[in-house]
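Encoded as structure tokens, the following chain is the form predicted alone, with no partner shown.
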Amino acid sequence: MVSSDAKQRMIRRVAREIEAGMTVNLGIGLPTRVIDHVDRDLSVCLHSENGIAGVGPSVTYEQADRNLIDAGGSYVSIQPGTAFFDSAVSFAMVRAGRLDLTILGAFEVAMNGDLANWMIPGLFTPGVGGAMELAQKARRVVIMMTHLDKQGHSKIVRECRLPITASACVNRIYTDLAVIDVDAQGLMLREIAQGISLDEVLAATEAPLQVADNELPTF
């Protein structure tokens, strides 16, 4: 079980991935929580595939306009310049490569960057949805997930066992234990979480990891 503190550290670290001027899509689940850790003074455009560009910070049920939800069904706010459009226009933006960054959740990521994030055998899932196109077309694909599944198995694997959402698409992985880059040479460990040792990260990762530095920064 991942502690709430560990999740918060991961969310805050992922928020630093977002830079001024970017158009960014935040996937369903943990990635949607990143929105509340983005610097309010940072000029970014947050995109939701149900048809919003310029999503504002999340709001409580009491504060919400019941007509304003993101792709995951969570209430959101708007800000000056927010635009609304239909799903066809929204996905035209995705397919045209207009997104600088998408932050997605995952069940598995392979050492070559393959992504599996939409189906667990034996459980009902509504379909792959927009994840397939986001993973293929965004200029940079970042994954945000727990390092281990509920059974304690590594989610960073040599080869995906679950159906693949998109092949060789992932650029970086953020987990509660580490920050890992995916490149032509495989997986490169860049940072580790506070209170976690290198040996713990290596033991929790099925796929082979290269270590970027003898003294890795922490988050």
The other form holds:
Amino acid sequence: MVSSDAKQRMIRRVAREIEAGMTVNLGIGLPTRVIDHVDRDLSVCLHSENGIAGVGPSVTYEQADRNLIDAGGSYVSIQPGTAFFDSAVSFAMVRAGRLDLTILGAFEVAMNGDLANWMIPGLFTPGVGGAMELAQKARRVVIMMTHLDKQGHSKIVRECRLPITASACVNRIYTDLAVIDVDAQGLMLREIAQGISLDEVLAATEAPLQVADNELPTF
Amino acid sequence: MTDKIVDIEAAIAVIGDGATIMIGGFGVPGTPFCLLDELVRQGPKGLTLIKNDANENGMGVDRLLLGNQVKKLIVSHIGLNSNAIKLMNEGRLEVELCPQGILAERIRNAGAGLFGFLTDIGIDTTLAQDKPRFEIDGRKLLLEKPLRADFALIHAAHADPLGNLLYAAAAQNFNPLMAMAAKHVIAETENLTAPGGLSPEAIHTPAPFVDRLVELPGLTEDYGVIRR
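Any chance you could show the form predicted together with the partner chain after that form predicted alone?
Now the full complex is given, and it begins with the chain already shown.
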């Protein structure tokens, strides 16, 4: 069980991925919470699959516009410069490489950057939504997830056992334990969560991790 | 130019058993709930539905599922409808899953009078298994075929009697694409204005794509904000 404190630190760390002027798509669930930790003055353009560029902050039930949800079904707002468009335009934007960054959840990430986040055969078959386009075409794909699944198994694996969403697409993995880059040489451990030892990270990771000689930063 | 306004019963009466129907909407915004409820009331069976999602339990598409009117869904996800997932897992509902942008583009392709397109989306996944493959300029690609339908059911915030349509905020989504891709397009609207009442620059779907228009006397609860 991941503590809410560890989860919060992961969210705050992922928020540092987002830079001024970026166009960003945040996946449903934990990734949508990242924006709460990004300075609104950074002029980040949030894209939502259902046809919004420039998604504004979430609103309460009382403030909600019945026609204004994001792709996760949350009621959101507009801000100066928001644009609406149809679903074909929305994904033209994705496939043409106009997204600087997407932050997605995952069931498994393999050491070569393969991502599985859309299907658990026989158990979880909600469909694919826009995950394949986002994973394949955003210029940078980062994953945020718990390091272990509910059974305690590593979600960072040698090869995905689940049906993949896209192959060799992940650039970086954020978990409650570590920050790991997917490089041509394999997985590189970059940072460790506060209070976690290197041995704990290595023991919790099925895929081989390369570790730099210098002391690793914590988050 | 012709007035396309009909009452809701006549608008839906043209839909028979076995029809293929596109339904606009992404979640609640843009879903034509009144047209769907009339489809439930009239009861044609063996339908194939093309929609982004299956709505949520108890509303829209789910009422057609509960009435055993649906043979097949072509969708990008059904995650918010546990009834649809259950019917699929029991083998009582055929579900074709399509990446969301590819679903939109297959509909747009049909609406533009084309016969397919090549893409690399999903090429390394199980969804690519039955799709023809081509290699163009050294790049491996999949053939995606257009999606056409007998009918499209569309929800527009504003319309004029000629069938010019305008959508609100995120209610645009699949509506303007589907309004191009079906043989017979039926739109419902919340606000009917006289011809000339809509700015020509603001029109999302031009009148020639629309066959019938239903003026809604009001909206049902389904159109409202969902308390979560």
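What we label the rigid core is the largest C-alpha set whose atoms superpose within 1.5 Å from one form to the other. Here the structure is a predicted model, which is why all the values come from computation and not from measurement. Positions refer to the first chain, counted from 1.
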Taking the rigid core as the reference frame, tell me whether N67 has a CA displacement of 2 angstroms or more between these two forms.
yes
How much does the C-alpha of A212 shift between these two forms, in angstrom, given a rigid core superposition?
2.5
